[in-house]
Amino acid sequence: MGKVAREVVEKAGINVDELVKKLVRAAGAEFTTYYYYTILRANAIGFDGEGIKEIIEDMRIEDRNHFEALVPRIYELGGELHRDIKDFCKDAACPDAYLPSNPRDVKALLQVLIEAERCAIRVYADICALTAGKDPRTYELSAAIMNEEIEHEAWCSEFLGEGPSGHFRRGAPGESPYVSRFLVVPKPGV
């Protein structure tokens, strides 16, 4: 644990017990997601599915970056992850984004992603009110893992013919333009 991380932004107002929880809450949602994307693309198939099956690598891949980002500041910050991977899942933010009863309805697949899409913009700007002015580490990381979110609800409501995204292809999927700065990547042979 960072001790003067901790009181800096304690220091700064911020009920850290309660920061944490957000995180952590943020982090089983960002876990469950990857999980419920690789079964979401892994029945992306057909004609209408295989259209939308990059994009939902791409989102699954940035959940996890989102993931990966995200541990380090809950344990520098003093709080851990549960012991207990039910646990952790249980108390996810979001809810959890099952493939719908019909998998071959890619209208139905697209409204699960979009809905947990949705549902992580909230969480990061709930948790970007709570830090704004107060931590910058943790506002900077939210509102990165926020920036891809919205990406990917905007990719997914121009699938759903609700208008354009405005958005175009950014590279390979899971480069997390926003993000990637927060995740720290080994090199290869070290």
Contents of the next structure:
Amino acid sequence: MGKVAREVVEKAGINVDELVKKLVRAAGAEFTTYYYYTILRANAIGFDGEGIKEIIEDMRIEDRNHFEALVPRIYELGGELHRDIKDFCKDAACPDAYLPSNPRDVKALLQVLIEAERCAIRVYADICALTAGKDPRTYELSAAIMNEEIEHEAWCSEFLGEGPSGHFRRGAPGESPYVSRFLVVPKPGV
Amino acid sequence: MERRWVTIADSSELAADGVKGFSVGDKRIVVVRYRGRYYAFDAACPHMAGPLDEGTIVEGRLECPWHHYLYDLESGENYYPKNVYPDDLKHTVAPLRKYPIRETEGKLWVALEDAKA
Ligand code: FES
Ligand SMILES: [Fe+2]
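May I ask for the structure of the form predicted together with its partner chain now, the form predicted alone having been displayed?
Now the complete complex, all chains and molecules, led by this one.
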């Protein structure tokens, strides 16, 4: 834990215990989403399914990156991950992204994805609002993650025909253009 | 069961499109004002007892701050994640406990005894 790192956030008027709970829940959502997206990607088959496989893979890897990027901040602030992974998953900030009843229904699959991304955007909008002007490190991290969640939503929205997103493919799968600077693991493709 | 209408606040305490918690005896009630209408629910989220009185309104639905479930204001039914859960898991998502609420002469009244799920 960073003693002064925590103190400055407290002095700025943030309830650090509450903030840490939000960060742990957010990390839980990234972790569980990574898991569920693995199942969704495996089921993205056929003429329609293959078309969305690439964005699911980008979203899947980037959600894992979000988990990796959040964890150091949790510990810096004196927090910790749940001892039991079952508690960690149960407390995830967003619901489980289950495979639809009909796994070949690509539209239903996209609906699962887009709701998960919309939930994630709301999670980070909340953390950004809480930390803006008070905790620059958590704010920048959350804003970087939110940037990627917003792109994820836009890709799904585009596939669902809701409107163009201006999306162009990542240079490498799960490139994390915004979050990679926070990663403690090697950047993808490096 | 007989209705027991209790007054919980002046209606001016609740901002337009606002969410606020009130304690009535040992109960915690969340009141939502949305587009001029009032809605009252148990403040403990049926998922894991998160504080719905710290929730927000998202596209006309009440969002729990803990795991971001969304509830329909009219029915109290869960909207998300029920809308994307597979059929065999939809029943696992419980609705809010809803209370009748009315505004009379600037006061908010909630009927506690005939609470409906
Ligand atoms: S406690 Fe409300 S969504 Fe989990
Ligand atoms: Fe995401």
